[in-house]
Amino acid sequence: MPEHQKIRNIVIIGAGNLATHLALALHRKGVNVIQVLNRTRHAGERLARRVGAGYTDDFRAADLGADLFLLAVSDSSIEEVAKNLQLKAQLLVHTSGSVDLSVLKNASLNIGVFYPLQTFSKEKRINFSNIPVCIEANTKENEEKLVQLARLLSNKVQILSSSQRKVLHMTAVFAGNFSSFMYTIAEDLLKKHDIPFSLLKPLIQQTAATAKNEDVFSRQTGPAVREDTKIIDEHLEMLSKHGVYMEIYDLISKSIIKHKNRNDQL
């Protein structure tokens, strides 16, 4: 891509955690972030200042010259803000892996999304080098210029269509919500019968690093994949007590021997 084409001036709008960790990391790769437009003033002048970056919480003073605007808002925010912008053509993206692109087909005429598929926390820097980037755009022009401005910072940027990026955005609740959630509950357990969560962490981590391997499935252990129904009553028994708890081991233990026996037959 020719050098003047490529994406060098941002407008970032949004102060939370992911427009906190974009404005930064974009900022240490050399883009100019040069305005921070967010409604809470305090958040946006703080984040202004950290990148060099003016401020504004008035959307008609929005720095047009910008060759982007990155939207990083909550999603049900996100149609409502990028009218407000009132652009023509200037490159507009939004951040979220759920929301279709053409909630900004009214925005203006060059549109497109930015998705790093992580969670981000402000308090802890996050390395986007191994994060995965997935862009689309209304045209291929601006794809292979999301497609540039991305592997600045990552090493794994993927094109995904809004169909696939809601499907990942779905599985992603699956391995990172719903697996954080197994934990807690563990976590809540083991407190009720005065033993230490830490005992379980080499557990977690060897669970994790097996995760990383291509058909997961295949490296599945424990009771249900045996269909060690013994077990999984005397499991259900002790769990009988708390609720929800007996539900999600009894629905997930019923899920992986159904999934067992569905890959046994093919």
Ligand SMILES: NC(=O)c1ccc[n+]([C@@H]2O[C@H](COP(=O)([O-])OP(=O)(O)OC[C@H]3O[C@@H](n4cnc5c(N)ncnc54)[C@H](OP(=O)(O)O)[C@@H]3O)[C@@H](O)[C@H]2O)c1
Second form
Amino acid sequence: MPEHQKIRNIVIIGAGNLATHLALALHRKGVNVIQVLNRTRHAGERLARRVGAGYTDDFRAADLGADLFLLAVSDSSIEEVAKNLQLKAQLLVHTSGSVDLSVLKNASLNIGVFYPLQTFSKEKRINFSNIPVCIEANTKENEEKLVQLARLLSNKVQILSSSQRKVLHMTAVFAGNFSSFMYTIAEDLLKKHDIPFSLLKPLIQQTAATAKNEDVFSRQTGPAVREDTKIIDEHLEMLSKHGVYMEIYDLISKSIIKHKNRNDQL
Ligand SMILES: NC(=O)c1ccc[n+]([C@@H]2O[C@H](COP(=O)([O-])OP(=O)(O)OC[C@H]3O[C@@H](n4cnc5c(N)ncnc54)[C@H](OP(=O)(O)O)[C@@H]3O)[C@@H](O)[C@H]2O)c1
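Write the structure block of the form predicted in complex with this ligand for the protein whose form predicted on its own appears above.
Once more the chain from above appears, this time first in line as the rest of the complex follows.
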């Protein structure tokens, strides 16, 4: 890509978890964050200071000279905030896993998505290099610009359509949020019996390490995959006072057995 088409100056809209991480990471890679726009002054000014940018809470006062407008605001406000920016043809992206590219279509002629697949919170340091960044854009040229920018941060840049990105986001709920809730259930039950959660940590680490390989299910162990109904019934009995946990145990055990038998038939 010719030097003059590269993204050098960006405006970040938002000063929450992702905006903070992206602004800092891009700033470290030599991209100029020239302005931070945020509804709440305190958070916006703080982020602007950290990256040497200007700050405004007036969405109509965006610096229109920027090469990229990076929207990292809550999913439900993307469309409205984008329109308020009053752009014409400036490249505008949102950063959501679950919002269609088309919500930006009335906000600029050049639009895209820059979605990093990870969970971000301001307090926790993040190394971007292994975080997949999913790109979508309305033209090939915009796609190339965004891919190039994403490569500054990550060595896992992936082009995905809106529908593919939404599937990925949905599966991240299974792989991330639901797995995490399973740990919460375990922790809760252990606490009730005065047993330290730390005893499960080596198992949790081993399970996560195993999931790095393909065909995760072939490494599944435990009573469900063995179809050990005696143990399963015993566990269900132990959970009889914890209605929802019992339902989850039962449903997942049945799903594992079904999945195993489906594979057996292949
Ligand atoms: N956090 C993650 O793990 C993660 C990962 C991948 C993608 N994303 C995406 O990143 C985007 C931001 O998420 P986040 O987690 O960073 O959110 P967040 O920490 O809750 O921050 C939300 C930001 O949106 C602004 N905002 C909310 N409603 C607004 C409105 N009506 N008008 C103007 N500004 C508004 C907030 O401004 P105030 O400071 O004024 O409240 C704040 O700057 C979302 O699209 C999300 O899907 C997040």
